[in-house]
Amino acid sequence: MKTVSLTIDGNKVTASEGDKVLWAALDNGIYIPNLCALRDAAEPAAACRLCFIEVEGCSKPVTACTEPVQEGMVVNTKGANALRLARTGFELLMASHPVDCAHCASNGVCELQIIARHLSIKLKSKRFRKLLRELPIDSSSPEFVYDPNKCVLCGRCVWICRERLGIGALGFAYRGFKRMVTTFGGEPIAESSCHGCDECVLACPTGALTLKDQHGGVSRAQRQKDPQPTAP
């Protein structure tokens, strides 16, 4: 496959033709905030709206997960406009997310913590009114616990379960603020078609899906086949 050369934050890097800028950056140790990206997916979900970058020649920021690499392109992941969009998107996300890191199994390895540090903003923002959903926690599975209140709707678990494994135990339901990841008909996970393989837990970037015997936590970066660097 043809290789192209590009510059990201002043660093000369190479990537395979057809790759997205997000993967070119992550593969070369340059962190770009992201929650929904999956390398194996045929098309990027582009749902989290956190991976904004600035590309020389483009009039406005674009999402790194959808932007293909091009020979000679110059990318800035730290541009003021890109960071403004990413920070606003993250603060909106956290406005409906319960921040209880001290009691969360993903504390210390949660992608939300990594993103907050990278963007230099707090997990508890006062910019937007807090609006929590207070949904019931599903602990029916013998393997893991699902807390929909900590779900960021990235869709990673849904894609893994449906596309990679062909099971389809999880899916999206409802719209707007009520949108959530759930089983068919909202039945308990233990009564669904779930196989208890835990692949959805490994894909979750937050504490929404956690193993019942999880006492520390393993970061998504450590668990993924294609590891991503953490933010400095």
The other form holds:
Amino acid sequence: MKTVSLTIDGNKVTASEGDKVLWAALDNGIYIPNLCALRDAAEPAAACRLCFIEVEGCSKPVTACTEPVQEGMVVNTKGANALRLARTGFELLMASHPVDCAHCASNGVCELQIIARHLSIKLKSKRFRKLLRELPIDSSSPEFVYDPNKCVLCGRCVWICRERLGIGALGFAYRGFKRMVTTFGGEPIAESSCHGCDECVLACPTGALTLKDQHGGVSRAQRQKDPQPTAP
Amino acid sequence: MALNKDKRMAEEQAEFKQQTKQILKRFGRKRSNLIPILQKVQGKLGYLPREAMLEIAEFLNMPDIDVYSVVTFYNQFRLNPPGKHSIRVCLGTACHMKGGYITLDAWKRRLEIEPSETTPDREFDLDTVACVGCCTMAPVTVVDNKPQGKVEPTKVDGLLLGFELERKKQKPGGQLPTDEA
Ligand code: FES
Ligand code: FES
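Counterpart to the form predicted on its own, namely the form predicted in complex with its partner chain:
Next comes the full complex, and the chain you just saw is listed first.
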């Protein structure tokens, strides 16, 4: 396969032809915020709108996950316009995300924390009114817990379950603010066609899907606290 | 009694399956036929029961969640059986300004169901619509396809009382109603 060379943030990098800028950057240790991108997917979903970059010669920022690399291309991941779009997108996302990191099993490994740090903004934004959904948590699976409130609708689990594993236990349902990842008929995961392979859990960038045996259904932070009963 | 009910439900499910199969005969096994199929099946059964969705998913060789996904995406599709009376609360711009949400809350409270649900006795189903073209009467509720104007919570009670009286009239001597469900 032909390789092309391009510049990302002043670094000369090479990538295979047809590759997207996002992967070229990540493969060379340059981080671009992303949630919905999947390397093996036939078509990028381009749904999360966090991976904005600026390309020399383009008047507007573009999404790195859809932009193919080109010979001699000059990419800037830190452009003010691109970052502004990414920040707004992220703040909107966080406006319906319960921020309770101390009690979340994904604390420390959560991609939302990584993105917030990268964009140097807070997880709790004051810019938008908070709107939470308060959906019931599904702990029916013997393997993992699904908390739809923490889902950012990136679609990674859905793609893996259907395209890579050919199971199709998870999918999107409803529309607009009610949109969610769920099973057929919204039934508990244990009653769906889920095999309990945990691949979706590994793909989840947030605390929406977390392993049970690793955390016993509770977060690490909680477990550390529990042995010492709090004084009245 | 419970056994009887189970039996009735099983019969109903078998019936749904049968009728869905019948409709599927007229279609090719193409994914693009999903929406026309759903429309036809709902046209026949009044809603899209679980059995029908499963049958369709198998026919089109797609994960059942994909069928569910489409059914929940479009307002047109129902997951619950239609009630004897349909209540459609308008939340269009004018009705919204005139307190459509308060009206909706009143219906929800009285019927004890959420929008897109049906009461357990299948008397009423509740849903919202976005403008029915008679904004001067806002807030509007379309009851059994008839737009009713200025539906404030007290009028909700009035309309429900009307249904109540009608039902009483229909069965003189307090006779048990014939099973609608
Ligand atoms: S990673 Fe590009 S839009 Fe989500
Ligand atoms: S907004 Fe309700 S009828 Fe127009």
